[in-house]
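The chain below stands alone and is given in structure tokens; this is the form predicted on its own.
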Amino acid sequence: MKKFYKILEDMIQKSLQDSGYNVSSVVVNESNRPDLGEYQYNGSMTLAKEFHKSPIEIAKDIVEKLSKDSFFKDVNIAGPGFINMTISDQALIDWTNIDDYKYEKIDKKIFLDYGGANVAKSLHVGHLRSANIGEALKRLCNYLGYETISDTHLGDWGRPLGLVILELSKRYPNWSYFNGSHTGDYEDVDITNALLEEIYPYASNKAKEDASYLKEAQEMTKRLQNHEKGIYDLWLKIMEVSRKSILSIYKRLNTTFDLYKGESDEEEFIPELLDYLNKINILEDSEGAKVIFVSEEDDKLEIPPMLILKSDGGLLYSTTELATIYDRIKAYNPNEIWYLVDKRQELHFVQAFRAAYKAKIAPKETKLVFAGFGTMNGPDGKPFKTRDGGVMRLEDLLSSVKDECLKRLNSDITNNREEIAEKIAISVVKYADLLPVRDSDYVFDLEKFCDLEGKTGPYILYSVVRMKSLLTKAKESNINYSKISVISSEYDRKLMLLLNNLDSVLNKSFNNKSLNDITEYLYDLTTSYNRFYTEHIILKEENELKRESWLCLTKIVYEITNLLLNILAIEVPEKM
């Protein structure tokens, strides 16, 4: 991968070393004064304290060396010692012509936990961000050369399933699943996803109002977790139906996983985990329960102990979480585990990570990372709801966006309208969802995000379709192009500078575990291209060097834009 910023930083570091200033690293930024230069180095002020010289004196030493290099058109000093640099046309042309966008493989394994769907419930809009952010980060890691393993970690084991099975037993007591003496195969009962989605909220609300019903649900949960014949078999049937529905929604979002494990898969590791925790004497009594104390002296807020066993010996979600970490490290030995979940769950993961390190389940060198995200809100600034105040199903949201896209689709498009509208709709929800900084809340505005103008998925897609159309016309006209030879306008230059920022953008996104750097870059790149396109009549340009350069630029922008959209899991339609 060509690394433009690294070349700049290496050149400055060498000029410093040649002038007697030994520094381990240098950071170059885009200039905030484009009238003075395109890039800026501000390290002279820091070095002044270390080497007991004025910042201007150090800056002059650097400028003297850099000014001799043909890489730069201009190098100057501003203020107390800011160094501004403008790249020469030829250096910019040479760098943009380098066709190297691949990264070498990195010997590092990252495990990503995202999705988090609950079995027997419909996916709601709250699941959108985890799926979008997790999938995009996985693709980004892969592109940068990291090995990844992804798991959706289904919520498939616990009281919610006990409630569902209990209510089914009330409504359909004659099912053979509830006949303890039944032998042979069970009948093919008609369990649909719609039935499950209706049953869970009903049973959940009833358990809140009826103590005896809650007690029955608790008993049913124990029967399930003890793998009682019939009850466990019915759970398998529920899993089959619900999982199929969940995966169909993830498929619409272009979201995939290497593993489709759930809380139930960690059950087998819990006895082994508890035995280990007892052997190392890390469990302590707290009002009859067993806990791991995880608070630290420098905590600014109180961090409660992690509850491992209830006073009645019952297991908890936190027990399963620790067992999951135990399983993942034992089975896959990842260098890092990233959790892409709602930021409101931060305390739970602080407890889990500290417990894992304290118990030495996770080695010190294994990074456990909580990458929390904000909520997707409605116009009222509160978590997105339906008009009647209920939680909106994710499928309903996607369908409403698709309907809006169908209405806006060019009437000239008569073939594949549904498929095209679907791709545009997915771009709407994905781009809007990935545009804000990861841990920020945002308001989902259907009208705004479906628009062809502004920072929207449709705007990006329309720009890409325009580029492809131009390149297709050039091919049909037998116009050949192989390299950029000239910079003929400020629009050309702006595009080329943006293109050479790609490595910096990708790595910033990786380090921040946030896709907003990529979405903002996509908007800047396509906006810059659209201005370039408006200013130049490309195919009719008589100057062959200009035309060839402009077509090459178009091709590079087209390829980079597609590359980034693929990282975001956004597909480009043929037409719009």
The other form holds:
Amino acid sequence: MKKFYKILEDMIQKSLQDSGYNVSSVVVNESNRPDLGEYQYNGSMTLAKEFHKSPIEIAKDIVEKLSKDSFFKDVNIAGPGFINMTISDQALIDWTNIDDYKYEKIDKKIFLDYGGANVAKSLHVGHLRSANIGEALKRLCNYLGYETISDTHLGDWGRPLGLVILELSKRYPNWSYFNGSHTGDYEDVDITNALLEEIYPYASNKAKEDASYLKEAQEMTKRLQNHEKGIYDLWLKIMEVSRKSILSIYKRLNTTFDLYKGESDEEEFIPELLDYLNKINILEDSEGAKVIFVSEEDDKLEIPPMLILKSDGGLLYSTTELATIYDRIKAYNPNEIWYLVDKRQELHFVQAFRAAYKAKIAPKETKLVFAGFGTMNGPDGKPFKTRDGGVMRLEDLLSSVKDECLKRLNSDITNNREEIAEKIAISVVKYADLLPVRDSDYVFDLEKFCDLEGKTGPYILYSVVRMKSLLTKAKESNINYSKISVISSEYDRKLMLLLNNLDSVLNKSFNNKSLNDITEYLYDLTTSYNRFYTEHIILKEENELKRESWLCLTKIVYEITNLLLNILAIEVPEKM
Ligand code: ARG
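Next up, the form predicted together with arginine in place of the form predicted on its own?
Everything in the complex follows now, all chains and molecules, and the chain you saw is the first one.
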């Protein structure tokens, strides 16, 4: 991957060294005073102290060296010693023509935990966020050269399953699954996802009002977790139906995983884990339960101990979490494990990570990272709900977005309308979801997010489709182009400068584990392109050098935009 800032920084470092200032690193930024230059170096101030010279003297030494280099059109000093640099046309052209956008492999393994759908329950907007952010980060890691392993970590083993099975046993007491003395195969019962999605909220509400129902559900959960014949077989059946529906939603979201494991798959590690925890004497008694103390001296807020075993022996989300860490490290030994989960679960992860390090389940070198995200809210500022106040099913949300996109779709398009609307709809939810900084909340606004103007998925897609159509027309007219040779307007220049930021945008996004840098950059890039496009009549341009340069620039912007959309897992429709 070509790294523009690295080139600039190396040049400055060399000029510093040549002037007798030995520095180990230099940081160059995009200028915040474009009237003075395109890039700036502000290091003279800090170096002044170190080398006992005035910043201006140091700046002068650097400028004297840099000005001789044809890489720059202008290098000047502002204020007490800020250095401003403007790149020469030829350097910018040469650099833009270098076709090097691939990263080398990095010997580092990152395990990503995202998705997190729950079996027998509808997916909701929180799961949308986890899938969008996680999938994009995984693709970003891969693009940057990291090895990744991704896992959905399905919620398939807790109380919700006990509730659903209990309610099924009330409604269909004659099913052989509930007959303890049944032998042979079980009958093929008609469980649909719709039935499961109806049963879960019903049973969950009932358990809130009816203590004996709750108790029965707890019993049922335990029977399941004990792999009781019949109950476990029914669970397998529920899993099959529910997983299919979960996977079809992930497919719509262009989201795939290497592992489709669930909480239930981690259960087998629990006895081993408990043995180990007992052996190292880390478990302590607390009101009949077993816990690991995880508070630390300088905690500002008290971090409660992590519950490992309840007094009734029931299985816990936290115990499963620890077993999962144990399993992942044993099986894959990743350098880092990232959790893309709602930020409201942060405490759970702080406890789990501390417990994992304290018990040496995770070695110090393994980075356990909680990357929490904010909520998608409704207009009232509260987590997004349906009109009647229920939890918004993710599928319903996607359908309403798709309907809106279909309604807005150009009537000239007669073929594949459904397919095109679906792709646009996915761009709507993904782009809006990835636009805010990861841990901030945002308000869902259907009209705004579907708009063809502004920071929206459709705006970006529309721009890309337009670039593609220009390139196709050029091809059809047999216009050939291979290299940029002139910069003929400020619009060309702006685009070329923006392209220089690609590597730093990708790395910033990786470091922050937030896609907002990429979505904002995509917006800047397409907006600058659209301005460039309106200012030039590209195909009819008679000056061949100009036309060729413009087409080349279009092709590069088109390819980079596609590359970024691919990282965000947004597909481009053929037409718009
Ligand atoms: N199933 C959980 C939920 O819906 C999310 C799981 C997140 N991952 C984890 N390792 N705990 O809230």
